[in-house]
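A lone chain, given as structure tokens: the form predicted on its own.
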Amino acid sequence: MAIGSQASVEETTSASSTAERLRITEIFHSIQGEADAIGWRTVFVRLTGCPLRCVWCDTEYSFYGGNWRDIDDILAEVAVHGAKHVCVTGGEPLAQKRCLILLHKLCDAGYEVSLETSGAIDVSSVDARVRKVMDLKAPDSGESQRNLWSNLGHLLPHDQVKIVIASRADYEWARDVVAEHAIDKRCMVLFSPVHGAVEPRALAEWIIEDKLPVRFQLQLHKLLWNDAPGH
């Protein structure tokens, strides 16, 4: 082969190669501790790297660092814990375009795949096997002004919504939001409490007293390793 040859081979080997990473800031073996999902046995691939700063956030140490790993090696690493169940989450793993790759093998795979996404990074081209969990920012998180009301028009029946209540006036922004779009008739709606900044039973009597058709959820992973790395 001549040498031209060669390094017109090395270069779209290089490229393909580069074109199958992601920067990964952990993979890890725990609970599933919110959504749809919540309890089963779940291997988590966190991708580096998120756009928004929200107030509450408990991720922050996924918004840098983190290392480059190939695709397949992070299915091949997801393959050694025999779970069913994955989720991907962050960060904003959409703000990594490759993303979408990961998504489709593990479903191709024959895992049940979920992903986090703030909702803020255009969703309509994420698999549909994929049930997405799409955050709604409310506005103590301070980036409601991010969310991408596109979205919810790519939503699918197996897809949630969750929004994030930090006080009385997040909940009643939710409230609203959710009739106004009528959320609850495109998938399953979920309202959950800011740890330290809502009482869980507040929250649950509001649902109660305006008998909204929305889902309560605790993050079960809080009250199990209290935001611990890697659980």
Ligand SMILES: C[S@@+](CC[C@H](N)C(=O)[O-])C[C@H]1O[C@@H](n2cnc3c(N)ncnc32)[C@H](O)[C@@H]1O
The other form holds:
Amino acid sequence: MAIGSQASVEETTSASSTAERLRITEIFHSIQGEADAIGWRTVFVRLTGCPLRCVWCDTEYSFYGGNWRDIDDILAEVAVHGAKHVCVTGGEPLAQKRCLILLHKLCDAGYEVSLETSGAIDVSSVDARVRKVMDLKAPDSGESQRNLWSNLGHLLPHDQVKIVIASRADYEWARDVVAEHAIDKRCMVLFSPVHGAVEPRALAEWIIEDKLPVRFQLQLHKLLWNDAPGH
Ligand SMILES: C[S@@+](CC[C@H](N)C(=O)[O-])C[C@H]1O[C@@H](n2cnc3c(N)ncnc32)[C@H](O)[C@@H]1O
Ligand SMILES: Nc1nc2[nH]cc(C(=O)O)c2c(=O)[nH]1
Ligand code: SF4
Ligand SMILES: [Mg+2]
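Got the form predicted on its own; could you also share the form predicted in complex with the named molecule?
So here's everything in the complex, that chain up top.
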């Protein structure tokens, strides 16, 4: 840990062990708005920090700040809401190595656990019980060069690959990448429009026209709550 970083200040001033602590932006109870578990009442654990800067990111408030929390404390707060589903997201959750411990403990506690991850960080050590929802970043995100293609080899049938699409050019990139890597043979593939960028109906029609083996999704929480905090 770099001297003078926020983490090292926390670690030297805190009385408790840092071995099982994570920097957390928020924990909230909502309806899952994305991917295969869409619609389920879910507790979200949003980890602070991300090494990417997707131009359309809707969660820039999670890049900095947050609070250091013991993993057992996080589990206790999750339990209060009495939900079967837990979604670990961020920021980029896997940027904090101890996220792997949180995922493992959530699975041991019996939750249906999903992980939203950028696809830029190795997913090979994620607990196999976790449903990974892994992005491949399309060119208009500005972060396409960060895609870690070896991650495709670590996907399980219950995982999902998500491509967030901002333009027709992004769509064509996504269509070609799915075909080239036969991603739909590995797991479910989701195409999602960038909220406010590409017309959702246009994306839906392109998928129909090209007869793609992918699932269209809209961010349900944005339709329900228009991006309000805590949802
Ligand atoms: C905020 S990210 C956090 C997890 C991880 N960093 C990632 O990118 O997957 C959660 C999901 O929201 C998607 N997302 C972020 N901003 C979006 C936007 N403006 N429109 C549609 N999806 C968006 C991301 O692509 C990702 O699939
Ligand atoms: N309701 C709701 N569902 C979500 N699914 C993934 C989210 C995320 O930010 O990763 C998210 C979110 O922020 N809210
Ligand atoms: S990787 Fe995720 S959290 Fe990071 S900038 Fe991109 S969408 Fe936002
Ligand atoms: Mg979100």
